[in-house]
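One chain comes next, on its own, written out as structure tokens in the form predicted alone.
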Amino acid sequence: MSDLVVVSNRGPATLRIGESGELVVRHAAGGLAPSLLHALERLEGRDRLWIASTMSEGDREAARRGLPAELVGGCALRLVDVPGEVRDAAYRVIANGSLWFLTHGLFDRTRRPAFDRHWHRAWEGYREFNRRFASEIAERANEGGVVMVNDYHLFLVGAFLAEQRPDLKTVHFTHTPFPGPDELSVLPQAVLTELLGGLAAHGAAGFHTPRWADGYLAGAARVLEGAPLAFAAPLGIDVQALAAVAESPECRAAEERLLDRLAGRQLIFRADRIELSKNLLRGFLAFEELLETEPRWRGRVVFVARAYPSRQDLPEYLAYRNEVERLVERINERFGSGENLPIELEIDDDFPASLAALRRYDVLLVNPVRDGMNLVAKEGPAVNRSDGVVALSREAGAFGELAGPALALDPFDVSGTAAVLARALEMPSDERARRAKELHDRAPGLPPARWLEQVLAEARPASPLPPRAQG
């Protein structure tokens, strides 16, 4: 039983069982979850209790076995284990297939959503899957205790552990934007009503920014009697962590790599998921338009571009993977030459070799579809080095707290980033040290730790809002 429980789809470690049948925890490196570990350390006085999914083999016979792990910090872990055709329909088909492209606006809507009676049998499996992690929750939590549900796999959870546990603190935080009532309205109205239900019978429900906290509140307003608690808060990053990563040898390696890589050249550089929200393709559709209005920059200048895979499940997603490495390579077959190309598109998950990159940009490029906060606008002008410029969009939940020293571009405008990002490689020194350094004083915003703090102090018992009478 703890006095406080975090939940979300994926926890910050996965377990193997050990040649002796012992559990072994290995943590995850990157990630929200990760962060919000370490945050949850710094928290004394209160048993601690983390509720995930299972992701591995070793998760699931942990979870057979009802052993809890011990994670960094005394935080224990408990695993939830369903059955594959329910986490298949509750993750796959409602949470990465229509949630993500929902809260992200991606959808297309001259094909889809199309709500058949395969989807509406998905979410019957996401209904069922947030029950469990409810029924999980109730029965670990202390009397009173606070409960910290995160993210939109488990929108539901709220209605649920109400009805099972009034006396629990709740709230609800989701870090991904969310949308107004206008995008909510794809959905089936008893769908969106239970969706937003759910939401609201946590306690409270917290956002990045006051846009998407606005957004959720007008949609409860169209559907459920009276207003919901939601507040913002917007995340920042552990200045003191990066700096001990950038500090350390792999990433001086990796650093001394991609020096001798550019060769004097100027340096533009992204770090992303291959996801569709990233909006890669635009980002080098607008370097091909920057190489081909002004010949000037072709050989002056490199675009390293940083990204690892994402939800190679989803055939939305392999598609645009595929059509990023095509697009790379016609980019490079028209504008280099020999070993010297234009784009170094680099598909793996190595952190110390990103950080290496963030020291050194001359240009960041952050252009987002939507993002819900978007830490990597943070972490560069963090480390930063070089008076760097960050060219960033106005649809990351950064913007509100980085616009004035960045600069800001419109996602969809391919020539209007190219102009953005002919202007940051030209600036005038003077101008890229003033706007570097406050962009470095801004970075850090409300760091984990305190972010935490703030999130939790909003938790309060749950009141569930009943359905408006729709005409």
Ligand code: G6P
Given for the second form:
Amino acid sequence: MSDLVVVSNRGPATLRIGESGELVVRHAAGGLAPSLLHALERLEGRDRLWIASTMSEGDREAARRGLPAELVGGCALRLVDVPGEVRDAAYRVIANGSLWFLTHGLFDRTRRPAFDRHWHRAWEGYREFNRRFASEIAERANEGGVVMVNDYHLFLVGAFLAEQRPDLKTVHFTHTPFPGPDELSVLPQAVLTELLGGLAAHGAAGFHTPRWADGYLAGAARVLEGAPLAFAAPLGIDVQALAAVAESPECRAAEERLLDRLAGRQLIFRADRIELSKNLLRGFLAFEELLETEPRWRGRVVFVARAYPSRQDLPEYLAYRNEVERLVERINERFGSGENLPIELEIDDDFPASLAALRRYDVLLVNPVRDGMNLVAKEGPAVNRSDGVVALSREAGAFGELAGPALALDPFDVSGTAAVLARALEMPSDERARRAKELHDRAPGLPPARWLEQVLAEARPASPLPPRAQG
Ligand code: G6P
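Show the form predicted together with the named molecule, please, because up to now only the form predicted alone has appeared in this conversation.
Next comes the full complex, this chain leading.
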């Protein structure tokens, strides 16, 4: 039984059964999970448990054997293995195929969404997925314990948990953006009411910025009686942990290789998942426009993009990846010669190589169409050694903290983005240094350990809100 239960769909580690039947734990390398885990490790005096979904075959085998795995000192991992069709409905159709699009404003609305009978059946799967997580928590949390639920895969957990374990103190945290009532209204009213009611049934709901929290409150006001509790807690980064990787031999070697390849050219860099919300296409189109309209930059600047695949089981993501690759080929054919290509697109997940480039960029391009926070925008200035400029989308959650020293860009404005890139490339060195220092000072923000403390302090017993009477 645990005093503190953290819950997320994807856990911070995947499991493998070793040769002698032992459990081998493989921790995630980058992103939120390692820093959250580190923060959890430092919370003393409580029994901690992380509950996540099985994602790999090893996970499923471990779950079948009922094995809890030790993640870090005093914190265990327990995997929930829901039947394949329930997982598919909840994760692929609802979470990735609908809620991700909804929260990031990605629906085109001409064709999508279309909530047909298959979708409504998938919604039942999503409900079932949430119910199973709630049962797992109910079984494992100590009397009066604290439960932190993460993200859009698990919006309904609070509602099921409130029925079974009203003694628990709960808090939900959404790491994506959260839209306001106009965008939310694409959901059928009954579904929207269930979704917002589920979220409101947690003791409190947290978001990375006040804008996302306000969207949720405004949406809830339309369909629920009474106002739920919401708060904003912007996640920062663990600079020390990052510096340790940045100083590693692996990272140093990657940096040497990068410097060789640059051969004196300026470096524009970006690091993202290949993800519809990250706006890779318009970023490359802006670079193309720069090379086209200001020929003096040709051969003097290289755009390195580290992009790692994600959600390749969704047709939209595969198509997007193909489109990105084709666009890069076209621009390289147009402006490249021999080995000297204007864009280097590296499709893999190599955290040390990304950090090496973060240390060296002259310009960091972060142009999402919408993003809950975006930690790359903070990691860059924390480790950069070149007085690099950050070109940052007004739609990234991090914009609220970094606006001013970062150059603002409008993510849909290709010409505007090209102009921001040009301005960054030719910025005088004293202005670069001043902005870089200010960004470096602001970058840590609320480090993960303090962020976690703040979020957990918001946990309280749930008091679910009834739906508003609707016509
Ligand atoms: C991004 C988002 C998280 C989300 C995760 C899921 O990192 O910022 O909020 O939980 O994607 O990714 P997955 O690969 O598990 O679908």
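Residue numbers count along the first chain shown, from 1. Think of the rigid core as the biggest set of C-alphas that the two forms share within 1.5 Å after superposition. The shown structure was predicted, so the numbers you read here are calculated from the model rather than taken from an experiment.
Just checking, between these two forms and with the core aligned, does Pro461 shift 2 Å or more at the CA? No, because once the rigid core is superposed, the C-alpha of Pro461 moves less than 2 Å between these two forms.
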